[in-house]
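Form predicted alone, single chain, as structure tokens, below.
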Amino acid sequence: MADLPERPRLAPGVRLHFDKTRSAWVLLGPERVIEAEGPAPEILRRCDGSRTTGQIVDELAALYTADRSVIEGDVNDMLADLVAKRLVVA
């Protein structure tokens, strides 16, 4: 697994951006396109370089009344897989 950054932030030339012609939010980058699907977007908005991964999981945890553990696990999974695409940086 990628190694997580602290304050995890979008990559240079990545943008989240709601898709009114597919009626959904997309992860924008260098030749791609990924539609962010169910909390992905919660995720991604909160992916600014000044909150920590933790707490984005506590405001995701609030957020969904859900187990904070459930929530980190999810987060991270999803945060290892943009690292290794490059989508998101410390």
The other form holds:
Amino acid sequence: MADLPERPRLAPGVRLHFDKTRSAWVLLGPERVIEAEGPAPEILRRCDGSRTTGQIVDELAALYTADRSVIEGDVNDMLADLVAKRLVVA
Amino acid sequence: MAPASPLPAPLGLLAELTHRCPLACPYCSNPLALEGRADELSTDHWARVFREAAEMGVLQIHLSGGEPASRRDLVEIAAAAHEAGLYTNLITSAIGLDAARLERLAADGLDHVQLSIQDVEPDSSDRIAGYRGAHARKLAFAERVVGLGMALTINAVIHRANIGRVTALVELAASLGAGRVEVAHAQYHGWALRNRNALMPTREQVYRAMDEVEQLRPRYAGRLAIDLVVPDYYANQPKPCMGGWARRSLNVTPSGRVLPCHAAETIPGLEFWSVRDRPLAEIWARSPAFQAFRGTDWMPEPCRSCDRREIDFGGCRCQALALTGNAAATDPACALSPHHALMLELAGQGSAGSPTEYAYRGRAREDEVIPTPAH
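Can you now output the form predicted in complex with its partner chain? The one shown was the form predicted alone.
Below is the whole assembly, all chains and molecules, this chain first.
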């Protein structure tokens, strides 16, 4: 299992896109179209290489006025999955 | 009566900009009858196709061929796809795409470059490609792509001449700075079908190569995405070809004919419509070729009552045709197909390797083969 990057960013060739036809956010990458559901777009737009994972969690917790530990679990799970697929990198 | 469920929009469009190519790979999926330059769509045609594609819900455009760089207007075509709001992927051999044009492509918003590599050994690579010096130029090209900060995929088509070096091919992709590698076992359509007996590996070779890939995955997790195109001839379940006929993607030939898949023109009796005559959305919704095998109503048994019918959609129509003579048959890659044993028999015969000559793509007529040096 790959480690989580300290300051995650979308890998080269990966971008977040609003799909007007399907009214949904999607993550587009090499031979990949992944629907970004729920809070995923808010997480992904913050993966810009400047914020730490902790800052992303703080911002999401504030945005959704939600329990930080719950948000942290969701963010870490999502980033771990995207890192393994090499859609998010350090 | 319940209203018909709305037709889902396609996600991807393969734009075969030209059938011209400096290489002559014997596994090429292009048709034996290649389209000529005089029939190719114009830059403006392609720009219109891209706008219509984006409008109907296509998200990704794959600029392919032939070799797309054989078109002098490649930069303008790629820019038109980007301007239409599409994720733009260039599938190239690197031959004929110099540093200046690559820089313009990067500046104009190209999202991703997919580069073909034939082998890790230069002599073998060049022999497979039928082009001396190709391998060295590909390595230099990969370095330029990564140097520009662009996303790079290495695509390696796997067959008898390189199947023993799958691990080395993945290692080469990683060393070139690729973020993704496709280990694509040859699919036997077009020139690959013509060359099947010269390309087919043995079952043992295929199993070993599949094992190697599984061992590589954890080693490269987070560094290199490894995608596998499985070898049908030794499979027990068919691939969901194209994600289902006329369901997720479409293919436009150099002259503008719109196909459900790149080999669909091998199926006799299908009527293909052209972007020269009709809007893309109308072709997607109503063209007879797209309607022919859309959904599950066309299926015979054992597909019709199979609980995997909306997972694999009966597999590949073109492969069913090539091996059974009937495009509506179950793909013989399926163990439930009455023709499954035939497929294994053809694989066995092919891998016994009587002919070792390649009919090089675009250079050989159907009735002649060109000898290649012994391996």
